[in-house]
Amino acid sequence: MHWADHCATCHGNDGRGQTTIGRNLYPKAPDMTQNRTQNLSDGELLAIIKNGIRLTGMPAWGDPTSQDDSQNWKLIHFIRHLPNITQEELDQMKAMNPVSPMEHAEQQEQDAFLSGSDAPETHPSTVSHPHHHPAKKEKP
């Protein structure tokens, strides 16, 4: 669940880095299923997760002073599993991925259409965005 929510945005649910963000980072997000990552020691992976990698898109995801690394060790275990991930596991993870307000509105519209409901149509332009500033109305 942690991977799907925090890591998959760049690395993908399958760990291959073939996401919009992962492909456009410089350097690109690595394919976590390949030997270059899989041959890293568990300690090296822990250090990368906790400290990030300077001058890349990999942020630090942990408190370097924390003694509780249980979540990080679970991530390392998951990274080791990525080369053998199943389609069923990928399908389960997809449901855990974060969804933008626009994606949520589109899904609701699609669900309403498929159910035959007469719900009002929602267009992406009507979805509230945190950085959207509607045009000011002129005073009469």
The other form holds:
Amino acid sequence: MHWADHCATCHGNDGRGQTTIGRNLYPKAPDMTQNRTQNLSDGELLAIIKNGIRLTGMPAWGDPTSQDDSQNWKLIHFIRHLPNITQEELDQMKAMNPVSPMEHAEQQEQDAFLSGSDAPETHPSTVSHPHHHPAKKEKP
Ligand code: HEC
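In place of the form predicted on its own, the structure of the form predicted together with heme C (HEC) is requested.
Let us now look at the entire complex, which starts with that chain.
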């Protein structure tokens, strides 16, 4: 979940760095399934996650003075798992990726379309208070 939410924007759910941002950073986000990353020691990975990498797009995560690295060790465990990640896991992660406001609006429109209404319901309160139009007068 943490990876999908915080790291996948650049690194991709599969760690291969094939995202719009990851590809266009200089230096670009590496393919983390490969030796370059996998040959780093656990300690090196921990230092990178905590401190970031100077002069690159890789930010520092969390409080570098914190003694509790349990979240970071889970991330390192996950990085080690990247070369063997399954399609099922990738599908699960996709649902946890942050969505941009534009994608969010698009998704709402699609949902509204699929559920049969014309536009996303922005004022749910109007639903319980339908307008009552007086019956049309018949022309004499
Ligand atoms: C804003 C984009 C961005 C985000 C978000 C990001 N990274 Fe990175 N990361 C990079 C870039 C770019 C590099 C490569 C820098 C370089 O070439 O030295 C990198 C490198 C790394 C490396 C070293 C890999 C190697 O082979 O050198 C690790 C480990 C890493 N990131 C972990 C993470 C984790 C864990 C997260 C989420 C908590 C994360 N990154 C989020 C951009 C990002």
